[in-house]
Each structure stands twice: as structure tokens, then as C-alpha cells.
Number of protein chains: 2
Amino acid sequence: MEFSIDHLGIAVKSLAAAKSIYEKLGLSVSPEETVEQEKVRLVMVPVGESRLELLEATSDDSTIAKFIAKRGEGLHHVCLRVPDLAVAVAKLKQDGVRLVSEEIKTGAGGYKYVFVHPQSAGGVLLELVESQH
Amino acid sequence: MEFSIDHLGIAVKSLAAAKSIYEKLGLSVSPEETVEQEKVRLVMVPVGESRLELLEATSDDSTIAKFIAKRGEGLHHVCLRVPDLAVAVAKLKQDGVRLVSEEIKTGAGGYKYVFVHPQSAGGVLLELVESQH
């Protein structure tokens, strides 16, 4: 399987409140973890081959706090695993798809990612990572 | 695997525009299909064990048209497969989780579903279906 949903990022006001529904359904919820550079505290909820990432802002100027101020709580982004990220990005650029940043970035864990602008993806902030990750 | 993401419902203004990014990535997109009672036209994009459902309104009074008028294009709902829907719903009710309707409904294809109110799920409209479906 080459394509899959890696995770859904969900912006929430309170991790404690938001994770409760998943615990009630019988899903496992990871311990809370803080990512300083993103100014978020998060928990992961594995669901089949995917994960739900519940994201709570740790500062008013974090991306998640700004998102909630503007749109309210809810789905923030969708992350898909693709077979070859470099090939995918080259193809998208060639076809005039709008990316959030022009180059592939490397995350904290060493994984590579790129964001497609919601304008080019039906209003969805779409993150792409490589399947091997 | 008992839990998984069944599908993500994405409200879009134009199926033709929204499906293009997934075709460019090399994913297969189903033919367009109209669901009269829901007043939507849709395509399915299988992604691993899940699907993306792109939903375009066929009428201004459809749920999808109202959603877009209020929030713009984007993610409309997340559907999870759970091992036993009746057990899950009984548990959620007992715990005071807010459901959109009090009882389990049966969809066009005979599948059973329930919606959890976004207020009880971190701003996400959460649909639950049974894994066997």
C-alpha cells in the first residue's frame, strides 16, 4: 500500500476534553507531549494505519491558537503518505499547484514533508510525507 | 484491526477543481455520483484503508451548501469504523456525550451510523460506523 492517511491534525482548546471521546470509544491515547518550536502540546490517537493528532496551543501566537481564534476548534490539516515525495512535489509544481513553501522541509524526527495550500486542495491544508516514514 | 478511519468528508465548491490534486498525486478518483436525498454530487478517492469523499452541493439548501456558505470549503466530517456501534453508542450516551440524533440510523446502502456532535469531539463532526460495513 503506497498511499495512506498518515494523520489528521485537530486543533482543540483542551486536550483533556477532546481526548475523552476517543478514550470512551476504547481507543488508546498517547501521553501528552510538548513540541516547543511549534508551541503545541499534543496527544496521538492511533486509528488503524492512521493517527489522530490532537493539538492544543501553548502560546497565543502559535499557529493552532490563531487557527482556533479564526475558525474555532476542529480539523486543521490532513497528512497523506505518498510513495515518492520528491516526484510528487515536482509534478505538483509543474502543474501549477500552490504549495505553502516551495521546498521540501525536514521535521524534528528527520522525516520530510511539504504542505499544499488549501486553495489547491478544496479548502484542506494538505501535508504530504513519504510512505517509508 | 478493529478501529480505522472509514472516510473524510470534504465540502468543496467544485468537484472538478478539488479532485485534480489527487489525480496529480497518482490516486484513483471514482466517477461522479449524485445522491439525491442528500443533495450532493460526490467522488471517492480511496487512500489505503480509508477514502476521501469530495462533496459538492447540488442545491443551495443542501447541508454542504450551508456549510460552505458559513465556513468555506474544507473538511466537513470524519468517519471512524468502530468494532460494535450499539455498544459504542450506549457507552457514549451513558457518559453524557452529545449525539446529533439519539438513535442509530440506517443509510442508503443498509449501513448503520451515528453522528457525534462537534461539541463533544473537539470541534469535529464525528461519524461512527461499524467495522464490518
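Note that the coordinates shown come from a computational prediction; the quantities given were computed from them, not determined experimentally. C-alpha atoms forming the largest set that superposes within 1.5 Å between two forms make up the rigid core. Numbering follows the first chain given and starts at 1. First, how it differs from the form predicted on its own.
- Annotation: Cα of S14 displaced by less than 2 Å between the two forms, core superposition.
- After superposing the rigid core, the Cα of G26 is displaced by less than 2 Å between the two forms.
- Remark: with the core as the superposition reference, the CA shift of S59 between the two forms stays below 2 Å.
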Contents of the next structure:
Amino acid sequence: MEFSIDHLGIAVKSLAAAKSIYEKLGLSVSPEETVEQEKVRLVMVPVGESRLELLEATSDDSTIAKFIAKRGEGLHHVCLRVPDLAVAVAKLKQDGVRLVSEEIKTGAGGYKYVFVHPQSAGGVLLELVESQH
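Could the form predicted on its own be given as well, to go with the form predicted in complex with another copy of the chain?
Partners and other molecules omitted; one chain follows.
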């Protein structure tokens, strides 16, 4: 399994409003899912071999709410699919890469994930998820 783009995370004020353009284009939109620990509600929109993740805050103190307050709606993060997340995280830590949190968490769809801090990724919030076999 090679690395690939899993999804692009897009911060939105309203899932209902944001997903309508994709539905109008004829794309399928997943049922809404909530990730309590991240204080977000989301849908996934498959596009080719990748997906768009539309993220709506469920709390004013969530990362997504803060992002929208500071920068407005738009691209929040890029997510790469990696063959072995634990190995990737260990290598990054060994190489001094700054992670948002060193804890591997479980999120939407049961995916294991970790975020690389934008200071270590050219100004981009980079999410890594483990390939599901």
C-alpha cells in the first residue's frame, strides 16, 4: 500500500448548506457522523479515489469553530493515508516533527488518525490516517 490522499477537510458553518452543491452535482454524500472528541459533525463526499470531508462545529470551543472565526470557511486540512500509522508517527517523532498530539485517536468511520502541526508541514495542517485493509 502506498501513500495517497485520503481526503481534504473543509470547515463549514452549515453541513446542510455546504453539502447541497455536491448533491446538486450528483455526488453521493454520506450520512452525518459526529466525532465527540473533536466537537464536530461531518459528512464525506467520495470524489474519485479520494473524499471531501465537510466539517461543522458542534461547540463554539471546537477547533473548527475557532478556525472559521479566524479564517472563515474553507480548506482546513489535508489528510494522507499511510500504510502503518504507528510506524509513521514513531518516525516523525524520532525526526523531531511537531505533532498536534502524539496520541493516535479513533475518529469518523473508525479510522485511526493523528495530526502533524502546520509548523512542521509547510503551513498546512496535515492529518495522517491508517489504511483500512
